[in-house]
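This document opens with one chain alone, in structure tokens, the form predicted on its own.
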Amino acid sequence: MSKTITDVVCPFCGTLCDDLIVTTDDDGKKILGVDNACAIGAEKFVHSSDHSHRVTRPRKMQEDGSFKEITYEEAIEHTATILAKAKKPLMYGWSSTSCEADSVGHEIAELCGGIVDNTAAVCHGTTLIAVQNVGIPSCTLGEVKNRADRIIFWGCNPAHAHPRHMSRYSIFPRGYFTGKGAKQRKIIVVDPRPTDTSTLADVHLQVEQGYDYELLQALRAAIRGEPLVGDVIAGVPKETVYEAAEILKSGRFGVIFFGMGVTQSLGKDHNIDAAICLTKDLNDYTKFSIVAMRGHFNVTGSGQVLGWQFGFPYAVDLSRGFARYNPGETGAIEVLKRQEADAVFVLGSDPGAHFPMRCVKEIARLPSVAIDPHITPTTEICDVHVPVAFVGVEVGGNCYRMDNVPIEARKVVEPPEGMMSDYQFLSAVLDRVKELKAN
């Protein structure tokens, strides 16, 4: 007889949908079906319960580039040894695991004088800097569902990257004060390209690539009724800018959702400074908030845990015995480019696929360990690959949604026999590092 588990949290994107229904076999070892999930989320659950294609034991790279299976005990000893010996190890990732595992990993970094950085380094790090500059008027996704009648998607495409965001929170749901759902909402999409999200928009501001800052400032001026110079601003006709400004001012509650299209374009954190100031300006006329569209399912939690432990959300340098934070200097990419790290530890991310090639070559040159349930470009260049149980599928843990709401992910099936979770592995490494440091 099958089992049905309700209210399961999806560990795919920062939306952290918590209404999934997972059906397993009687033994709780195989997932038979997933309801309410998007195609990507459902595939993550089904894929994880098929053990036939998975690496289930740690592997160590040999001289000829092949991998040889080793035990978890050997992997723990190897990891603890390279971290304890290193003077400045880089410990990167932390965005696809639980807050509990993050906390243990950061304790190891503190003991070893390492640098801790997460995937904000290549996505919303500029957002975190902007928030420190000017603050942020934000809200929860529940408030968006129940109150928002004006939605901006700026530099993001939730139809593909956050597939259920629009149906659960931002466009289609009927909320307490938004009983007519999509009919009651006005949607503005700001994107240089036509996208599946822009086809749903009332207004598509097709901004010229790299001119987000100019358009944001033009909108701020238009909202205050100030004259705009020129007929076209950042690729958008002046009349359309005024039209968009009036739509935003006329709503009762609005939200700006923004993604990497604006955080990583020219202007970077200054773009987000301007977007937050636009939100503040709109609050002179109506109620408005702004929320970052975070990607990895617990990248928000990684920043939260770093904030609790060291006071900074990413790019934390512990090599001097106290926490230093200076993005652009203490970030993972900068440290690798300057060849300052003498060991690399990666968990819950894939810098081999996303970092500049110069940094990837540096990871391959250094003593390194990658913790990941999958085989990735990173695991293929690291000395040791340690497979672990999927967080949110085979092991539970606390995670943070993109709006900074903590949600407890649930375990729905058993991991392959003998496989450790990343929390268990890190705890064992921490104990061994303490022993090595004591000697």
Given for the second form:
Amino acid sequence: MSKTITDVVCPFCGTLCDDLIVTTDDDGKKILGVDNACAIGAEKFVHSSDHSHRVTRPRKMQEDGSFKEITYEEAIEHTATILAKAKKPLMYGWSSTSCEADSVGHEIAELCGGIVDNTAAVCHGTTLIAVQNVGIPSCTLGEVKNRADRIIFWGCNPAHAHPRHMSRYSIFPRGYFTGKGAKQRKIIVVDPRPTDTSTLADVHLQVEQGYDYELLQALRAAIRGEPLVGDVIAGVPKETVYEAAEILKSGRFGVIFFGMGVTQSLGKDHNIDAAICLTKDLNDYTKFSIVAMRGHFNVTGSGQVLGWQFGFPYAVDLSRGFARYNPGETGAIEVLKRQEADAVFVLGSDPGAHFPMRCVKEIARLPSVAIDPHITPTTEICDVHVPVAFVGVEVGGNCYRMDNVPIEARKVVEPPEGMMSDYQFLSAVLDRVKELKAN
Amino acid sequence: MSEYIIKNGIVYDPKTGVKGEVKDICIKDGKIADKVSSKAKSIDAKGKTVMAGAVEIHSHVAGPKVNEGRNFRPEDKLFSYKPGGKNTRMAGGFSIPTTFKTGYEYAKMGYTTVMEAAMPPLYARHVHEEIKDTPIIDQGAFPVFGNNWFVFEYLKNNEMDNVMAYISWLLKTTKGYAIKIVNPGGSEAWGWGENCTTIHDPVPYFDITPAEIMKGLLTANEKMGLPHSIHVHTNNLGNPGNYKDTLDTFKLAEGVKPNNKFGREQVFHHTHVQFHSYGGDSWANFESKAKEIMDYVNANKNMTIDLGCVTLDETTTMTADGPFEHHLTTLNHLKWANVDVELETSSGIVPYVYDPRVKVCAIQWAIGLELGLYTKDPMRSFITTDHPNAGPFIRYPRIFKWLMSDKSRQEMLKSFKYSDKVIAATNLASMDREITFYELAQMTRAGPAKALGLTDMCGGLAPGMDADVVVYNIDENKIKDPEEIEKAFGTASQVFKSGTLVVDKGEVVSNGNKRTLWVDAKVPTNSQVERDVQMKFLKYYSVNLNNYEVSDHYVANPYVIEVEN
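Please move on to the form predicted together with the partner chain, as the form predicted on its own is already shown.
Following is the full complex, with the preceding chain placed first.
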């Protein structure tokens, strides 16, 4: 007999779908099927329950570059020792684990004078800076479902990156005031390229690469009825800009969703600054919100826990005995580039695959530990790789959706026998760090 | 558990009627006791003031808007950080301190129970995660009901049983403490960029008015016999001339008698009344209507208020009153955060500088104090700043000073840039009342505890009550300088929380054993409400019903108050 578990939360992207149905075998060890999930989410579940390719015990790199299995106790000792000895360890990641685990990690960082940074460093960190400049008028995704008749996707491609976003919240659902679903909504996509998302758009503003800021400011001017200079603005005909502005103003409730196409392209936080100001301006005419399309399933949660514990959402430097925040200086990439950290701890992310090569080399140079259920480019360059149970599959814990709504991830299957979770591993490291610091 | 005897302190305890008598207070097994054994540790409180731990009835210290405030205001952390110590984590922030700092600073001032005044139900787990990380103080959180679609529809149809069943379900699901109402109807209207500025403005599409929402929830609250009354932030906050709307709101409670087993005598608590006591019809002729407001409050015993005193600081305003915050950002042009929460509420955050050189700010400052000084029953008027809206809670000792010292008030009044205009628009200059220590204990301990339905548990020093006891290094009869008041109440000599010494000589020495208070109000099962909840979650919420409830493990050391209907 198989077992069916309902209301399962998907630990893939910031959409954090919580309506998955997972079928397991009788003894709850193997996942047989996943309903309701997108292809990526379903694969995450199915893949994780195939233990044949999993690393199930910590591994330590040998001099010849090969890995040798070690015990969890040895991994805990190694991790605690390098962190306790370090003057300024970089503790990076935190976006693919639970808030409970983040919290324990932060306590270790506080004791060791570490720098805590999450994946916003290479994603929506620019958004967080813009929010600190101008705020953010936003809403929950249910508000979008129930009210929104104007949707903008700017620099994002949910059809691929957040596959169920459009069906659950933004385009297709029929809500309380949006009984006609997609027919009631006008869609604008801003992207230099045609994408599977842009094919759904009423208007595709094919902005010239790197000119988002110009287009945003042009829209702000057009909304106010001010004349636009030039026939083509940021690669978009002037008439189309006016048309888009009119669509936005004429709606009753609009939302801008934006992604890394605009947070990490030329202009960075200034783009988001302008996008938020556009949203704010539109509130003089109608109701408008803006929501960041967060990537990792709990990158938002990492920022939340950092916020209530230290007051800043990412790039928090605890090395001076008080929390310091200065992105551009205290972020993971800058710290690695300046060769300022003397140890690296990675959990819940893969900087080896995403950081500039200079930073990757620096991680390889330093005493380092990577905590990850998978073998990744990061685990291959760190001194020790500690595999752990999958959060949201093999262990539960709180996560925050892209709109900051907290949803508790569920455990659906047992991890391979004897495997630790992030929380357990970090708790053991914390205890050992306390002992080492006491001596 | 350790036994303590606090010897020869000057005790103020409205619960037992002790008005500045020299007495010993005994602590045993976490409770106030008649006597202790010879093993009890002795605290010499000679020449010092002894009171119960203070009870905060309305503060914004945990949850999504508080954390957004922290994250979007890095500047609030400047110059305010302290490294961790033997018993403390590193902690910082001024108007929106980190959770650790919140616990430490409240405890240092002698506060042992603090209520989070607005919990969006969808974000309840976040609120409880922060509460869990806030050390020392007992906390509870008020879920917001005043813009909830279930409430609208049941009240519109006069389905009181359904309203009560829904309230019961939501309190249990969110582990909430009381019925909070913020800008009833107006926050829902904000979903369309609109507002309800009077209590009779219809809520768009829902065919109900703010008055009907408040009256309906008040009726449900009394039928259910909850520990606290409805806790209301009414419509039209912050606008000149709004005192009329406030009085209209007060009148909703006329003739209603309390029904509960918790010793509470009010049926209606109106919060941060300072923001609701404005006369005039523009900022040019803005003036105090504190007297009109307090005349009504003094004459109606079935209501309580808290003050919402302006402290003249730079702070961070935050409220579930979404349209107000939009209004505020158009006034001061500072950064604005907003979150509308599906089916439940809205919210907003805007930094604000209460600048004493600005006439309106100085008048607001005076109004908060006038409300306190006009009060005839200090058991029904409580001191708050609506933290952090009118100022950060760490300024409470300063407010005590202003309320207790005419001299300090007059000095402030004279120091304002527009002193003459402020004096003309308010009555403060002519008020020489000075709040006594006993009245302070009423306004910060016994009163709020009673209004919250906790009168047998905290806010007093009767044997059997929780041993939340504070020793302040001050003698009411020997004060030479008003500044001594602020200093003494800012840093308690000793603070006991449930019998544990948590603050000694102004330093945190223990993280205590904090509890989360919530109310389990039992009502008969109601299949219609169960069906409605399932249907609304299926169709209109963005999370599944089965992922909505705050599981027990998120609730730090729960203290459940069970209410039988």
